[in-house]
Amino acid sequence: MTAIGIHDLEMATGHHVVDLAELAESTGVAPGKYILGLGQSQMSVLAPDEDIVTMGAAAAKPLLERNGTEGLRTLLFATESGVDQSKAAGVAVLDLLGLPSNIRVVEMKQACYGGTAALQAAVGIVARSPQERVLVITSDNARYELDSPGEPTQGAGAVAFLVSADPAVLEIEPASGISTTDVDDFWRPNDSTTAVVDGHLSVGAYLDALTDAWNDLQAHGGPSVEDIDRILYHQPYTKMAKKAQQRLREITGGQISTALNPGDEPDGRDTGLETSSRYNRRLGNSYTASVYSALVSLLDYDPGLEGRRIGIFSYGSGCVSEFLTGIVKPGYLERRNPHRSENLLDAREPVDIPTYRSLHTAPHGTSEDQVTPRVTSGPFRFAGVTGRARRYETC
């Protein structure tokens, strides 16, 4: 059988960031619980120029001029702040990066599970059809109301991978667990620009769909929590997938590590768990890029990786979860550039709590006809509505 799996994949995120040390003393709230309590350090702010669709964009560019179109006959765009109710956020994405007509386009949802599914649905295309390449991009913006115990938990942040035969990354295998479950543990209305969220009852719902998604991976036949060498999770925030790295503990009775941050000692078998927050810990959530910035960050600072099994506990409320696992293709770090993703990091720009709160309230692409300021220093930018149609351009 034709090993099917992500050949190459690449990070972008928005112009700004807020240091959350910066946004704790301006609420009067302690630094450490956000830095240490949550496991976050700056979160990822759009510019006014800025949305998923450029971020999606300035993610997939350079992963198409290294690798091509060749074979390239679906783009499936997952996110969970989409820009319309009707038209596909990657049509838009279609025409900035030139691509030809003849490929297919869709828009994925539900909530940060999303990507996980465009992969899976890449990973079928291309086993009915094994010339073909999919590309597939994760691109979100994490808002919730300001002063709310969410804002601390926002970000921005993209991920593009192409999916295709014979990959060079990261070869996924047939088995996963599987679990979804009816609960209002977050959601975004209709009507409102920020994300609903029961942030107790969403740790707990992560958690069981955790729980019944390996015991899933366990009936279809997938390795036990011994034979994978490195575990990644969604990460809504860095400290959630701590959470989650103990559970999968106690579920399995496997003597994995839970040290999450640089210079603790570690508790067990060391499965990247804070190799792997790196960035998630820099961009804020991502919602559904979230998952694969970790894999980015893994890819990026694991430098012994080939041939290891990497385990993915993909999350998106409301819920639907799915474990994956998949083997690291020799060659891998070939594809790899480490400072990319930290210089895109290192050169985002910082803006005060006052400038970030008025970013936060102004008006984000609404129907009613306007013109954004040029502002990002990215390959693309939201210019604006015209006849309650939203217009791009390259920069």
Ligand code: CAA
Given for the second form:
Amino acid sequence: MTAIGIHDLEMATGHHVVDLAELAESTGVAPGKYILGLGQSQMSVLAPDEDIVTMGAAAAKPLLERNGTEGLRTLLFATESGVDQSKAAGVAVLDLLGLPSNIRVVEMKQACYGGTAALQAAVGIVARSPQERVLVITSDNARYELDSPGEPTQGAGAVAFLVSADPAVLEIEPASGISTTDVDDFWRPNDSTTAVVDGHLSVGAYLDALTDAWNDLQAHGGPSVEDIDRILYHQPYTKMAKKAQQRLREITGGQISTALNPGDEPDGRDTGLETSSRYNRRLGNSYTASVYSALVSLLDYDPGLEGRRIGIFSYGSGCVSEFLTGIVKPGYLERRNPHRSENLLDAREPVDIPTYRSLHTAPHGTSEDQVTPRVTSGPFRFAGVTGRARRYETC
Ligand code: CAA
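With the form predicted alone in hand, show me what the form predicted in complex with the named molecule looks like.
Complete assembly follows, chain above in first position.
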């Protein structure tokens, strides 16, 4: 059987950053709650001329520069921060990247799980036509109401990856575990620019979904926990990955370490909990991109992955989840460079809390004609709205 999987991947984020200790102090919360209690130190915030399209295109640009566009006939854009009810955000990306017209473009949605649905769809397309490659873009802007418990778990980011036959980075294995339950833990109604969430219910729903997806993986011939070398989780905040690891440990009896923070004493076998959370700790939640940012982080910081099996738990509220596995290919390090993503995170412009609050409360996603101020230092920008249609340009 042809090996199919992730050939290469790249991350992008927004222009601004908010320091979570500052956010905590501004509302009289002990900073330890955000830094240790949630495992978050910063969150990315978008400039007025950025959105999921500009971030997604920014992630895909270097990826295509490195790998070319040969065989590219599908672009799947996964997001839950859609900028239009009808047109796929990926159509604007196609234009910004100068891609040819013979590419099918579609948007996929199921909360944070959408990127994994896109990955599996891409694997299916390549299985039928191994000469084709699929560009998957995961891109989201996580927004909760100001002064709500979800506020410190906001963030923004995108990860783009190419799915192909004989991938250079991660071969996706055929067995996976799936779980769907209809639950009102988190959603975003059509008339709201922020998510509605029952936070504690959502944590329980996530952990129950993990148990169900894991059991389904086992029922479908997936590997035991001992045969998985590293484990990645969807990270709405990095402490959630620790809770997930604790749950997996309980249900499997596997001696896997739950040490999350740098310097924490391991209490079992290291499966990359800390290494895979380095970027998300600074990005905040990036919804569909979150588990793939965890993958970028792991690949960037773990030099011993060749031939290792990685477990990936993808969770989307509502809720749909999947536990899949992949094998890291020889030579993956040649495609990775931690400085790229670190520089991106370091380059963000810090904003103070009053500025962040005014960015948050500014009209968001309206279709009224407007010209956006020129702020972003990214390669693409949202220029504004004319004739009720969003306009984008290359910087
Ligand atoms: N020092 C250290 N730790 C502290 C502390 C301090 N001073 N004060 C509190 N803490 C700890 C608490 O003990 C708690 O730890 P545990 O979870 O290990 O018990 C942690 O900080 C958080 O405290 P609370 O539970 O009191 O926090 P909260 O009620 O204000 O909100 C939250 C937490 C429910 C996660 C909230 O941030 C939220 O609603 N977030 C959005 C929803 C979310 O991310 N859900 C995750 C699962 S759903 C999903 O994954 C999909 C998705 O992307 C949204």
